[in-house]
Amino acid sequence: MCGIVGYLGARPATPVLVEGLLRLEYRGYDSAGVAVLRAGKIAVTKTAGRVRDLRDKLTDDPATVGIAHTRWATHGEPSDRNAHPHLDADLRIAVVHNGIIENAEQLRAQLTAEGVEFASETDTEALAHLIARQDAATLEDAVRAALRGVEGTYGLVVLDRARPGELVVARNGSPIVLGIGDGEMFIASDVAALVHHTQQVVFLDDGELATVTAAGFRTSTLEARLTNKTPTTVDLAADDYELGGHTDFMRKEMAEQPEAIARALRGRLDERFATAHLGGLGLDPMALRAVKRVKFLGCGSAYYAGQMGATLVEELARIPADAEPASEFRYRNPVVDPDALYVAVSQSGETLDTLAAVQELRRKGGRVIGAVNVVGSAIARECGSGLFLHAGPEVSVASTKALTNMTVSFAMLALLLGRVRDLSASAGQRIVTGLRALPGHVERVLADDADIARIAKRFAHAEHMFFLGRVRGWPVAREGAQKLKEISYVHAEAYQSAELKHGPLALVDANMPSVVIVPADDLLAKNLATIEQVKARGGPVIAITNAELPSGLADEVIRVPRGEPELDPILLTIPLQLLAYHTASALGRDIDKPRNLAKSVTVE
């Protein structure tokens, strides 16, 4: 969550900082602020509102060192005084911080007893006071000493007016990346803020600090051991984060799905042996055969993609598989199976709950791989092996192309696991052919945009909606309900179709539309019966299907192409993205930045 930007160099810092904040708006925030070092003093400008409101408050400034932040409120309401950066009492130290300081109340009480008066309600302000009160030879040592008494997560940047040529950065559980320029250095919580200036970056690890000057950087641990990080090159460009003629990023990213799927498949399908090549797993055929169970761990849409993946693994590999919210996994003292393969799923690779689940698995000797969309992310580094999604940068809070590439990647994993077991070459070739057809099929679904927009407009003012599905359709229904809720704010619930008559049917009436997932599989008759039950109670029905339905059975029908049955969930999910998008549009919502949400959830 939130956004951090820092700059040291020869050019004015403020335009660089503001531009970086604008590129990080998608992460979700409620206030913004900038601090620059000018004539030996720290000048701070803050506002509760958008970055454009902050920009309106700023004036031309020659300062060449500064830090900036967009805040998503945790401690204290959104307000000017709670916005970052935060300063100590002597206005010497300025801090921007992502994460949560769990012992903030104790720290604030301790500092208050020592005579400190707080200007905000935040946990972050305590950091500024702590750092300022350290008796240390360098700013790095002061930050290191202060952090030894801190519990919780942080990605932070510290500016000291007494040391105008440096910034100190630290990370624990919240991402920080350094950008290397020519005689200048950049700092951000996401590479999106850097790629306009450089593609040479350094990702900090948890428990690591960096002292950054315009000429370079030095990294070390909390114990003051040098770590000698080497820069890497990110294959991203500024254009990847531009709208490119689209009205918003969600629309752009939905349109990019055929290309993203093709990218995920490229070089990974083996026609000769009817299997998949997934070298990033680091598992040979013997190790793959030794897998007795697969568990997917993710949050939100990543969890629902994991459910689709679990169904694919059971169908193609015939080994037990399931999915679980990563946010629950580590808190229930899980029994870790040494014969299981755990798959940690996260678009950003920084989702705190999922990262914590990975760390719990590693502590207990579990075999875990990552499925992420960001090279160098925390989960990718923690796992060391896995599936790179190749979806390209995803900016909209609502995940579309990353979710699709998750399920495509899980289909390849299921195919690989199946082919080292009992999945025949002919069955494997059928799946390979089906995967190769997906980009074209998705293009056909996207071409129905106008008709789906009409349907969305018809039902946009419904206050509640059901999403219903069975087996393959169940996680599709859950993802559809999630999309509608998060960007349109329409209350939506997903149910397994067979459960409808065990209680929820009581809610069905003429004002409760139901979106029913109807794949052309061996459960078609059962799904048609579900529609009949809803219609008998006067409930409107929108059917998402690749089957031929009886004329007039559903009020609206959205059709997808027929492919291989096991891959149906991938295609059936696409029209639900469009349905949610056009519902939100009809209701005038801020589609890319839905209220109360953030793209990368790095707090509990």
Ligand code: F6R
Contents of the next structure:
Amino acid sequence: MCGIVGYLGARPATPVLVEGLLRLEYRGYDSAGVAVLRAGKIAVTKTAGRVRDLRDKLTDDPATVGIAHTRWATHGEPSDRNAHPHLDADLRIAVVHNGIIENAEQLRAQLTAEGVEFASETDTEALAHLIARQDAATLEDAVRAALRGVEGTYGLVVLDRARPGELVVARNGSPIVLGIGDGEMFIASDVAALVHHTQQVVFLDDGELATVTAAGFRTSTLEARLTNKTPTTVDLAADDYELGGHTDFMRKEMAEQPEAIARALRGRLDERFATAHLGGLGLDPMALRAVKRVKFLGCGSAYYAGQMGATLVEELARIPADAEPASEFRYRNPVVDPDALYVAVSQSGETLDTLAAVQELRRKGGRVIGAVNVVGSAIARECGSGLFLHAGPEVSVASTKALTNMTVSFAMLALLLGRVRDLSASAGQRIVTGLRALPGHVERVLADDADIARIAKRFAHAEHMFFLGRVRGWPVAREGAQKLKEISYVHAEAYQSAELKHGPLALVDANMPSVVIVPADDLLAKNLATIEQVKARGGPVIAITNAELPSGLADEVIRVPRGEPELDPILLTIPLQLLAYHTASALGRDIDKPRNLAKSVTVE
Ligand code: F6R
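Please give the other form, namely the form predicted together with the ligand, since only the form predicted on its own has been shown so far.
Full complex below, order starting with the chain above.
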């Protein structure tokens, strides 16, 4: 999604801004732009396309104040004129904005009636005109007054030609973070753009504004009440956002999974009582026992991780559990169960649909915790308590290590819920041991890379693929299909194995390979029958399994180590990441920047 960078200090601003935009590229965008204040005038450079295209258009510039943006089109096509920054008619105010102004049509009509001519089709341009038209003593007051008439979400930065020493930022629903330097200040929509300059940051809250100068900042609310924020230190290093010798971030992050799992487990497993310690939940044993139902809410892969979590909770704690796309939940006037524990699942902590589901739950008095990877993110803060995922920064649009750490965290949650109920100590111990073995098991799957690459190449020509699984294997199949679609653009459909015969089997022929998830559990015979059904129609089969299969049954077999059956989904998902990755690379796709997608989806 869109990215924002701002700078004020003693250095030339342009290189800092461009470097910041390059670090936000991973979020997905279609155009980029920069505005700097030079000799009392705002100089704007914009382009549809990549940040490197923007860089080619820029010249050396001594300006020391500026704002920059990468845009992911919502109002108006991706084009030079719709790219941010946007200016008012007198070229006095420049604005970069993330989010969506919901009453943009109304504001544009009103401003047009007052004689304003719009230079773009965007909602953001209305903000520039509105701010410029305020009769206010300070830029902050002008922004505050303009925002009173604005509905929707925003993270924005405003540059005023008349006030060269300051920038004003505001936040409602789209993140804004200030980075504190020595005699210089940085602004961004994501700490990724800041951590190579400073680790001292201030996250703005919704409804907050800040006036930023090279010497510091002052935060206040939309109602002009000072908020006196103090900086926090982010525990992230610049090289978390570097490729470190890998060809792309997806590959790097898949390789980081053993380490990421170990981090998620550290200090949380208790051998003595065969349980997990999850202090961040803020639930004592009585509260845990009072939970009558668990519901996971997330979008995309986070929803599939939630589905794996629901299976784990039902199996280990015997509490009814399910998962639902947060985007559906928020719109269907959900019945909120006061005895349920709701878990909002999100790598970024910014996904708007998930955030809206959390807000709906809180409004109705539901108990909701977050399972979030980004500390200080909107969902983490809205929930207040939960499970921190400890996956480390995830840059690749296709989620891998964050998804794995979601499922590992849900296994610990299920273990804890089970052990305050009737899960026996020996069963609990079995899960503790199984979790401890996971990093090593994932290592072994990753070592199978060359063989999985060969299999991917063999089937990369297929236009369509089935991913089949049942019960524990069903969310695994869904996640496998999702990974393949998003980075290789091969059409993939996930189906519950037993449902195949009720319709989709008609599609199976020699050109329709099926990836079948075959855990070595008590449904093994059923899954072998699924393979037989597909083979009988001439369909090629790739089996993902930790069982011994009859020889020659599947065309290709990808084996994973055998662990505790309840944890199988975690491990069975890993080869599907590699399969998608190698299919995409055989097809020459831009793996870290899949078309039409963004890393965090902060719009509806
Ligand atoms: C798939 C993927 C997306 C995200 C989804 C939710 O690989 O990355 O489907 O899982 O957009 O994002 P978060 O977890 O940030 O809420």
